[in-house]
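In the block that follows, a single chain appears as structure tokens, in the form predicted on its own.
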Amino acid sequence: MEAPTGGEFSPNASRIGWMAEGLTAAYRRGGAERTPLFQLVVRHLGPERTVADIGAGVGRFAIPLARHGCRVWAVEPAEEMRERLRRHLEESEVTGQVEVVGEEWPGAPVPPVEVALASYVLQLAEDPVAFVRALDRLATRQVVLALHVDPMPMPEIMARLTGRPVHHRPPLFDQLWPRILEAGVPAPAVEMVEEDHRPPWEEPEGMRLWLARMGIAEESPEAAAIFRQLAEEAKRWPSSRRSALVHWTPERS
């Protein structure tokens, strides 16, 4: 994903579609409640049970948190993500507990909450320091960040199969950690976890749709060959991927 401009979290709309496919597949598989990230958020809730989910995507965490009795502000600037999020909210019957905020972060209108969550979106911020400081001002009990430790394999695989260069490699934990410290947050803790990692599609139609999102139409000459190669790559897909859960208690709490 290309870096946004203006110092704010604003994903590049040209790649949102295929990202939404992967996030939707993860949401449909379920199990968010069993992840270390979800449990970390729940552990730090107070009596108000309020959460801001920054970069909420299609609702993988916002909806389970709402089911858990939380009032959630789901900040998601990408229109396609919000459309899927709203559909998932209607299906889950927790629409009244989730406020969808279609603006960029920092700057989105969200009241103070007990827990500010940013799951795998800090790497999209042009100014990670400003992003983190805004989270610290928002939370009253805990800030929780999830960051990739291992690189995502799909961009490199697609670059090799299509001959298209990878224009932007999002920073990983080791690159973002100094920026978190630069933000001056109080004594951040780090927990390393391993989680299930699967290709962002459901076989086989999901793969074709995903390729179409990448601009590779099924009827194109390259599609059949890429489809076969990608199916072989999926067999060797790593079963898990490391993440870093970074969290701290704001000084004003």
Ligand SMILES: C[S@@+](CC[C@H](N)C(=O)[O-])C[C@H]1O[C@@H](n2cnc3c(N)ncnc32)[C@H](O)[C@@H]1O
Second form
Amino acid sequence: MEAPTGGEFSPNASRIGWMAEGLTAAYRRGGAERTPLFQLVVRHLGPERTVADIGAGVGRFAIPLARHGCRVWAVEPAEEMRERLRRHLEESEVTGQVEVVGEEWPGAPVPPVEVALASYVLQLAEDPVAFVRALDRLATRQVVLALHVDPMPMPEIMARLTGRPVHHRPPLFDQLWPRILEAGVPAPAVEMVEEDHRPPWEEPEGMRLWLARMGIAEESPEAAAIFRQLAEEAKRWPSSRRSALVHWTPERS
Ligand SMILES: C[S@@+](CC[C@H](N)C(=O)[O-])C[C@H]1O[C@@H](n2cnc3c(N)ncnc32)[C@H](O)[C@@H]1O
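The form predicted in complex with the named molecule is what I need now, so please give it after the form predicted on its own.
Entire complex below, previous chain first.
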């Protein structure tokens, strides 16, 4: 069976697209405040309550942190993510507490903060060692990283839908941990947690709509069969995956 192709589909545009869709679904489901990651950040706040959320995405943590009384610098280089982040901020009551910085880390202009957070971003960094060292210089009280321990299913799904091989699997905790040690940060601690990573659809139709929003629309019977099959498989996916929270008190504290 020929895999469907998505017309204007381009792997890079879609990677941000499917990430943004998944993160928006998670943001809308809510509950960030109850996650161990959120609680870890809050536990290390000082009197200023300042946080840099590096790779903030659509605001899944930046907005709940602002609601918790934090002043947040939300660093997000991808325009599509920033658009959604701005929309979510406008719908919230905390717009004034979040400064959106549209540049990459390291290099984005952010003043020193008490807590520097990078949630599921290090796997995308060009130079993870430089990324980690710059976080260590930014924070005065704690650096907090969230890393995937179990692989995410989306690269394989995209490969099946587009007929193209998976050309890049982002590194997981086991590959990133040695790079964190190489960065020479002081005594990083690791906590294993379970995170909700349900797919953002429940039924084949939901999946079809979700993919159409990313420019992968195909009305052929073959595509419909793949959608049905994936939706069926998705029911058996674990509703949570393991993540590692890595955190340390920075050198300058
Ligand atoms: C998987 S998403 C996680 C978003 C958010 N932290 C969360 O947990 O909901 C990764 C985000 O990091 C951003 N990103 C990728 N490389 C980056 C870099 N070098 N500096 C800052 N952000 C980056 C991406 O644009 C994307 O929005």
